[in-house]
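One chain is shown next in structure tokens, namely the form predicted on its own.
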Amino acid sequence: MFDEFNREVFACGEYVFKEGDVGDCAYLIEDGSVEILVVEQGVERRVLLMCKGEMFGEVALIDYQPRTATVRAAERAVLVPIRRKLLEELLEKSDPILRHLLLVILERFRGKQNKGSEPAVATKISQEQSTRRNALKGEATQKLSLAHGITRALTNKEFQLYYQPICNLLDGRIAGFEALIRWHHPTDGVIQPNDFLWLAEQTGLIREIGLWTVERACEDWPTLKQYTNYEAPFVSVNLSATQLTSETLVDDIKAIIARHNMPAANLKLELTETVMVERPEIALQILNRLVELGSSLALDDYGTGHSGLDHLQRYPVGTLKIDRAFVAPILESTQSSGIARSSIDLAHLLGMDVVAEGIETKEVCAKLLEMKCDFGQGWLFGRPVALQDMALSHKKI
């Protein structure tokens, strides 16, 4: 019997399941306890008491296979059922990495509960389901080596900074640059940071890649300075959500500017809305105290994230940049010609300055001027290039 809240109620003695029955769900003990019985020469025995905050016949979350013991309640027992749909449905929105380890933990303790009995005959969805192991496997696998690459890549230096200038549109002279990430793959040639950077976020490894970036811009500066005469020059790196999490971090970017005699007032650090949103009580610390040791910070991607005008009150944004989302159609789009020129105006009203993302022809970039934007970057200037092709594409000041 049911309750409200879709728990299931069995009476002293009442059977859960039985041994043989088709299972499709496993089942957590809420209130009181079941017996776990085997028939031994046609007579049932009890093999296990289970109690409050246990779980039994989870092995039916993986197949369609029949029961392999039979469940009856020792006394009053409520139990939350776990049905397979619902397990199914969460797996598939989690990690392939989990979900594989998931299934291989239940698949092997499914093994050691039949050994030395007869196998259980396979009803007809098991193909389909082992067609989607096999492919959640291929995933997982792909994922781990992934990782292990991104590993290999730190330790084997395969990672290199590609820079791509940021003009004053006044004048177009070079302002400063941005530090972009590509990873040069032994096999697989050049590897956008879309592809990779998600997962080093997922499993931390973006504090190791994070921090490289600073260490190698800053080491880059004294070549990069010598393409502008800029009064305030400056190279920007981006900041993900999970360095926001780390104590160290502002600790561990001062010792880095220490270490190559950089001034913190030419690194401009560059977040997110969604790098402000998980965290946000830690992030305004973080962020606070390096204002304080001197660098500024630049809101990128504003208006595609979340509540942007939240963030410009409350974080010590000194640069709000805009998507090139609503850069590139100004001229033919009266509503993102509209947003662009709001966040121009909004952004001047609060004292910062705006560089606008995306910049591919004179034309906008003549439109974007009369709205009085300061700063632009996008291939109309330059795309982004390694230090060492910086000659070919800027002349040194």
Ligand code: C2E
The other form holds:
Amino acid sequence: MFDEFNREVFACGEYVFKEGDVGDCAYLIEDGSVEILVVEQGVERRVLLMCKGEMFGEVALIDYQPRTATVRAAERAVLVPIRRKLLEELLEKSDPILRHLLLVILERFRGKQNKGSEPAVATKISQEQSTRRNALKGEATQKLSLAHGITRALTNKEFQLYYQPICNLLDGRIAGFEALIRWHHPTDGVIQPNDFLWLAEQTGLIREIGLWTVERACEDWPTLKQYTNYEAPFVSVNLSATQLTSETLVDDIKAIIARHNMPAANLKLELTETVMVERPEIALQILNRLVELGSSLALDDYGTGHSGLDHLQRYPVGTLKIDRAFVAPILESTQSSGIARSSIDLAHLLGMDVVAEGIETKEVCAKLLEMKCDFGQGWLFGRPVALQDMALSHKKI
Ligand code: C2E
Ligand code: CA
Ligand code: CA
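With the form predicted on its own already on screen, would you show the form predicted together with the ligand?
Below, the chain from earlier opens the complete complex, with every other chain and molecule after it.
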């Protein structure tokens, strides 16, 4: 990993830098040792010996001031320079909140260092640097406020589930519904899941949101099921990869199901392959336990991620959902239609049923039917709507 940092090798007695030099990097000692020297009445005196694994010179990285001590190799030393430019690049790539925190700490530190002394030329931060820092601070503030908003939304009941029908392609009947979350923000209006779930994932709030979603779907089920006369109707709920690593997930879902007298067989859980790739063993354990409860699993967004054959065979998945990215262009792109066709065949071979996502036209629907796809979801059949608006979109049966 250090190769990209271009190690520097110093022979015994060679100076790394001298007091008064301009410093734009810190050093990590990869091998050997260095001595820190101060000059008193023209004579160098060792004040510290630093060995492998230690870091020096970091103050100049932060305070932009000339070096305040001299450093010399006490034996052959291999050093990894950490340049200011690299630090800034890493900071820019890091999480905005973490970055904001670091910048504040660095600025406070620099303020303390400079107290009482005239700022040297090197201390001045360029206009460009300052503009960039302000932009970074803005980004961090936005993220913090969104995270705060999500927490408030849970308490203030600002989330709502919309339901989108999933239809049997042969007869067009509604077989089930997918629950999709919406955030009714008090000032910003309706916020779509892709605009806030990423942060809920990062902060761990997704666990609470996820359980709220299951609870709400079970609560709504008695009303929802009146919109279908399908023999084995279902409501499917999305589970995030983060939730699937929670040890209490199965017990939490079990408790929710019991609280609402929800038949487990009517609850389907949608997940993506992410967790199977990142935490394969835990995922297998948890998914098996979920299926033991009586619920079924659907593999979401098939085709976009890793799409390992191994996942389909190893995990107890009953439904494959082909991603909209392959369904929408099915008539124009032979590649997309090839992927859709082979996914359907593969799923059937493994005893799974298939839902095609994002069906917007009759022509696409007909093509999927010809490919023997079982179910479809998309604007052709209905957009996601709130429970109270279902009556406008679908008749009660
Ligand atoms: P998804 O699970 O793939 O859900 C399908 C998305 O496609 C939904 O977007 C739906 O509104 C949209 N869609 C359905 N039919 C069509 C169509 O014919 N054309 C087009 N253009 N779009 C269609 P939505 O509701 O914005 O949700 C986006 C994603 O957010 C979902 O993708 C899912 O990954 C995530 N999500 C939504 N609700 C939840 C939730 O309660 N929990 C978790 N963990 N994730 C959720
Ligand atoms: Ca889904
Ligand atoms: Ca999907």
